[in-house]
Structures are given as C-alpha cells and as structure tokens.
Amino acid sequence: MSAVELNLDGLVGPTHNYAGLSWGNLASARNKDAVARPRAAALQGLAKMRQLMALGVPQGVLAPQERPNLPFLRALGFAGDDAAVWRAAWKDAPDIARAACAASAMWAANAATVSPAFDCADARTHITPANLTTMLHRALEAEGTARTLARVLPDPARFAHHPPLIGHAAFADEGAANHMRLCAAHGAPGVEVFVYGRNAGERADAGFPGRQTREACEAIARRHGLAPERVVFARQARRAIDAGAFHNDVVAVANERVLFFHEHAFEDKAGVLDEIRRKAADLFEPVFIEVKDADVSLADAVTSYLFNSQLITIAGRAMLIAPTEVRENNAAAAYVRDLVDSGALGGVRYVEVRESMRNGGGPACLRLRVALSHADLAAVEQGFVLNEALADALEAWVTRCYRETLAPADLADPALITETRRALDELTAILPLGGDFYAFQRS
C-alpha cells in the first residue's frame, strides 16, 4: 500500500532550561545550570521542521505541555495561589520545582510508541504514550502526551489511543526512543524491533540507569496486536549505557530497510541481526550499516548524536538528517563522508539544534515517526499539519513570547508562571487544541 511517514515534532516550550535532572545523558549533565535560550531552542526546531517540509516529509507539530506544572506540586500538599504554590515549592523542594518546570516534552521521541496498521491485527494504528517512570520530570508528561495524540490523531476507527502503562519500574517505557521498525516501504508488513536496558526486577548495577524494561515492550507488542513472528526483543550494550546511551536511539536508527547502528549498540548484536533476517525472510531483505568503534567510538557516538540523526527516503535512497555537531565531529563526519561517497547514503543534510543538543536531545529525538497509509493521513487533524502559513505563525508567536535567555535564577521568579500561561493561551488560537486543553483554561 502506498504510505508516508509522518513526523511529529515537539515545539520546544517557553521554559526550555538546563536543570541536569537527567541521570545517565552526559550533556545534560555537562550543561547543568547554563543560560538556555528558548526563543533560539523553539526558532531552531521549527528551522528543522521547515527542511523536512521542503524535502517533502509530512511534518506535524506537537504542543509544549503546561510548565511550570502546578497541579502536580498542588497535588504534593503546596497550598496557597499560585505565586504562593511557586516559591513554597522552590524554598522547601527546589529539585521537585524544577523538575515541574521542565521542557522535556519537546523530545518527541519519547512521547509513544506507534505501530502502523500495516502491523497490528486489526489494521489500525496503535499508540501508547511513553509513561517514562524513570525520571520524575519526564513521568509528568504522560497525561498531557496521550490528551495531545487523541487530539492529533482523532479517529477511532483507524488510531488506538491506549492508556501509558502503569507508572511502575517493572514497566519502566521510554517510548519511540527504543522503538524501530523495518520494511521494504513504509506501507508494507514490518519487523518491530523494541529495545530493552533491563529487565523487570533485575539488580541494579553502579552504572547509568536501564530505562526501558523488557516487559514493558512485550506488553506494549501485545497491546498492539503484533504478530510475535513480526517482533523482536533486543538487549541494549550495557556498555552502551554506561557511555550515555541512554535510549536506544542515541546508539542506533531505522528506515525502511535500513538499520544504521553502532558496532556496541546491543548486548547480543549477532543474534539480534540474525532474529531480524529471519522474521524478515519473506519481506523484504534488511540493509546493516554497522560502525565500527575503531571507526567512530562510543565516545564519538554520544558526543556528536550521529545516529540521533533522522534518517529518511528522498526519491527512493536513504538520507541522514544531522546536527551539526556530527559535522564537527572528525570522526563522525569522516564516516558520513564516506557512506555518500560510497553510495550507501544518498545524502545528508546538516541541521542547527543547538539548544536541543547541549540538554542531550539530537534530532530524532525532536521526532515521532507516524507510518499512514494517504487515507490515514487525511484522517490526521489538518491544523497540526505544518505548512509555510503555519509555520510562519508559530514562529511570529514563538518570536513574541519567548525569553530569549532564561538563567536558573529566572525560573523561580513566579512572573514565569503568568508569561508562560499567556503564550499558551494564544498558541491554542494557532494549533486547534481548543480552548481547554491546559489545565489552567480549566480552572
């Protein structure tokens, strides 16, 4: 069947800052405490959104979730009005305030998992938002993920919205970001490949946190009516984490036929590639690009987000999508060099998200892949969908409520609540989210 992929871009949100808040991504944790840049951040992922629309790229746009998220410390015991709510929460928990302020919805890639309808048994698409138990500050968005999806994706007779899993460690789900899927065409039968750092009740070691649980990926397989001859379970390198791969993506991506991965992306990675070759045998026959450490180490990997680079299908051949930090990379930009000069790669494009990067989030993290047959694609709400008018909208309304600096002392200051509840209030003039959609137009 003819299809496309649809990409879903978070909007990086007015209160974008660098809090460190996440354990095991090493620029997070390098940038902690530094002047951020919203208006920049925002500016630049809505730049990157605009190449992939003039590439031809289906390009959609997810809404920032409402911070500083005052329900949740409401719900902690702070009383008061909000201003009240606010400096109560950064007096007595500073560390739970700034996890309420956080961005980090604008990583899309964690907002879900998605199988297409070309996989799932009853020929719908499924989706189940990421609850990212993990991180407090992450485990915040799962509601306002799934509220933002139903209202992307509305129709039931071709999406299935489930409910994230439960909030547990057991089903610890990270999201897209342990996600892949190969196929000979975005609209034919795939292999699911969902890729694991734990499994439940496993012994913590000393080193970075396994995010993702085996038995959330089986769960959500099951959910999704995945043919289990269709699926496989992969074991992220616990080396891989400890060198700050903390998802999957940062060490490996799909395309279509194409798995683009580091030589220590998994634990088993014979068995991996040779479970692949099999439950795709009658498909279609995948392409492995695999990096060697000699030629790009772990190190390089994580440093330059190589393969947190989107990798797309212009005019039938493959495209790398990357930040510029992998040009600036000796290493990484060698090899990039070397795979358009071999023919392996049909191009790359080089992309500035700078402000996105330096908090641990390349450009596949920027991004949800949605596979949909054209029929299905119409059936998307049209207002999310970008175009040249749109674009130009959120950029004037970016350009106009957005800090252009925001230091770790700023975010304390209550007037941050009220500015960032006004643009919010107009962005849902722009995007048809409706007059509700934030907690505080319900109150």
Contents of the next structure:
Amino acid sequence: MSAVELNLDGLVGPTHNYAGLSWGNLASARNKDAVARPRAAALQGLAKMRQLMALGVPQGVLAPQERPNLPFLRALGFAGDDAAVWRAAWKDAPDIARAACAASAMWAANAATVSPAFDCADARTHITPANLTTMLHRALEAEGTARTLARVLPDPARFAHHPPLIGHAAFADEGAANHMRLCAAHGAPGVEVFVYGRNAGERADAGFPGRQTREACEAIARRHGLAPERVVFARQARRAIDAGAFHNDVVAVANERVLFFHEHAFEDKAGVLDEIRRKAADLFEPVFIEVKDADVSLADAVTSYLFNSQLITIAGRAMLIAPTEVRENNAAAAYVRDLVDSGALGGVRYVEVRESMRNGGGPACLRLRVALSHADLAAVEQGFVLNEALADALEAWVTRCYRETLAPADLADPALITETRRALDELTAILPLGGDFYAFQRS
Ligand code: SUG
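Same protein, different form: I have the form predicted on its own, so give me the form predicted in complex with N~2~-(3-carboxypropanoyl)-L-arginine (SUG).
Time for the whole complex; same chain goes first.
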C-alpha cells in the first residue's frame, strides 16, 4: 500500500533549561546549570520542521506540557497558592522542583512506540506512550503525552491507543528511541526491532542505567499484535550505554531497508543482523551500513550525534538530516561525505538544533515517526499538521511569549508560572486543543 511517514515533532516548551537531570546522558551532565535560550530552542525546532515540510515530509507538532508542573507538586503535599507551592518546592526539595520544570516532552522520539497498521494483526496503527520511568522528570510526561497523541490521532477505528506500561522499573520504556522498523517501503509489512538495555530481573550494575527492559519491549510487541516472526529483540551493548548512548537512537537509525548503525551498538551484533535477515527474508533484503569504530569512534558518535540524524526517503533516495555537530566532527563529517560520494546516501542536510543537542537531543530525538496510509493521514487531526500558516503562527507565538534566556536562578521565580501559562493558553487557540486542555485551564 502506498504510504507516507508523518513526523510529529515536540514543540520546545517555554521552560527549556539545563538542569543536568539525565544521569548517563553526557550532554545533559556537561551543560548542567548553563544558561538556556528557550526562544532560540523553539525556533530551531520549528526551522527543522519547516525544512522537513519543504522536502515533502508530512510534519506535525505536539504541544509542550504544562511546566512548572504544579499538580505534581501538590500531589507531593506542597500546599498554598501556586507561588507558595513553587517557593516551598524550591526551598525543601530543589531536585523535585527542577524535575517539575523540565521541558523534556520536546523529545518526541520518547513519546511513544508506534507500530504501523501494516504490521499489526488488526490493521490499525498501535500506539503505546512511553512510561519513561527511569528519570523522574521524564516519568511526568506519560499522562500528558497519552492525551496529546489521542487528540492528534483521533479515530479509534484507525488508531489504537494503549495506556503506558505500568510505571515500574521492570517495564521501563523509552518509546521509539529504542525501536526501529525495517521494510521494503513504509506501506509494506516490516520487521520491528526493539532494543533494550537490561532484563527486568537483572541487578543494576555500576555503569549508566539501561533505560529499557526486554520485558517492556515484549509487552509492547504483544499488545500491538505484531507477528513474532516479524519482531527482533536486540540487546544494546553495555559498552555503548557506558559511552553515553542512553538510547539506541544515539548509535543506530533505520529507514526502509537500511539499518545505519555503529559496530558497538548491539551486544550480539552478528545474532541481531542474522535474525533481521531471516525475518525479512520473504519481504525484502536489508541493507546494513555498519560504521566501524576505527572510522567513527563511539565517543565521536556520541558527541556528533551522527546516528541521531533523521534518515528519510526523498524521491526514492535515502537522505540524512544531520545535526550541524556532525559537520563539525572530522570523523563523522568524513564518513557522511563518503556515504554521499559512494551513492549510499542521496544527500545530507544539516540542521541547527544546538539548544536541544546541549541536553542530548538531536534531530531524531525531536520527532516521532508514524507511517500511515493516505486515508489514515487524512484522519489525523489536521490542525496539528504543519503548513506555512501554522509555522508562521507558531513562530510568532514563540517570539512573543518565550524568554530569550533562562538561567538556573530564574527558575524559582513564581513569575515563570504566570508567564508559561499565558503562553500555553494562547497556544490552545493556535492548535486545536480547546480551552480546557491544560490542568491550569480547568482549575
Ligand atoms: O531523556 N535529556 C533527554 C534527551 C532525550 C533524547 N532523546 C532521544 N535520544 N531519543 C533525556 O536524557 C535532559 C534534561 C536536563 O538535564 O535538563 C534530558 O532530559
């Protein structure tokens, strides 16, 4: 069936900041307490969406969540008016206050795992919002993400929305960042590769956390109605996690037949490739582009985010949408040049998402891919689909409502609450969210 891939990008929220919240994410740790630029961050994200739209990729937007997250703080016993809650949280529990302020829902690759209708037993698109249990600030996203996705993909005859998996470490799930799909074409049945960092029963070891369990992957494959003969469970290499690949999409990306990956991405590389080949055998021949450590080291992969590029098909050719950091890294830039020169890639476009990169989020982190038939694309709530007018309106809104800079010392000021609410309230009139989407609008 002829199909397209809708990219849903997370709109960067007005509290974008650097709080060093993600243990195991080297960029987040390195930039802890740096001064953030929320306005630039959101405009960079929108500029990337515009570029994809100009290439003919259907592009949608996901609204930011309500931050600071006052309902979360109230549930923890902080009381009084909003300003009092916010002040008390900063005074008594600054780590919790920081978590309540994170704009991390912008990284839509962690919003959910999506299995296209072409792979699912009931021929509907199946969606499981990620519980993101490993990091407190991210665990706060699941509920809002589920509501947002239900608005964007509304028709239950076409879109099956599952609740997030139970929020326990045994089912730690980080969504599409640990999920890849290989297929002959977006509308053909594919092989879905679920990547996990640990088993549920394993004792936590000394290294960085494995944020996804095998049990979570298996549960998602089951509830999505995937055929076991089209599913591969691959263990992420401990070496990659310890080098800073906190999600698989820091060391691997797939598109159609192509799997572009670092030689140290998987614990049992030969086993994984063999299983993909076997399970795809009657469908298509996979193309493996394996990057050797001698060409691009794991360290270079993690700093440049080479594999966190968006790999897309434009006019039948593979194109890489890479962060400008790749161009600035000698090894990664040379590798990409060779891929273009050899014809393996039809081209490369560099995008500037530096504000997001400084928190460990590259171009691919910012988007959730949803492969859809044309009929299902028409069923997407069109008010979330980007066109020039919506992009203009969102840019004007960001420019009007977002601070140019946000320093750590600014976060505790209750003025941030009023200011962000005003911005989100305005947004609900730009996107079809209605006047009661956010908790503050309902109270
Ligand atoms: O979960 N960073 C995010 C980055 C997510 C990147 N996504 C993918 N690889 N798909 C994370 O670690 C940092 C927030 C802070 O430190 O303020 C953060 O949450």
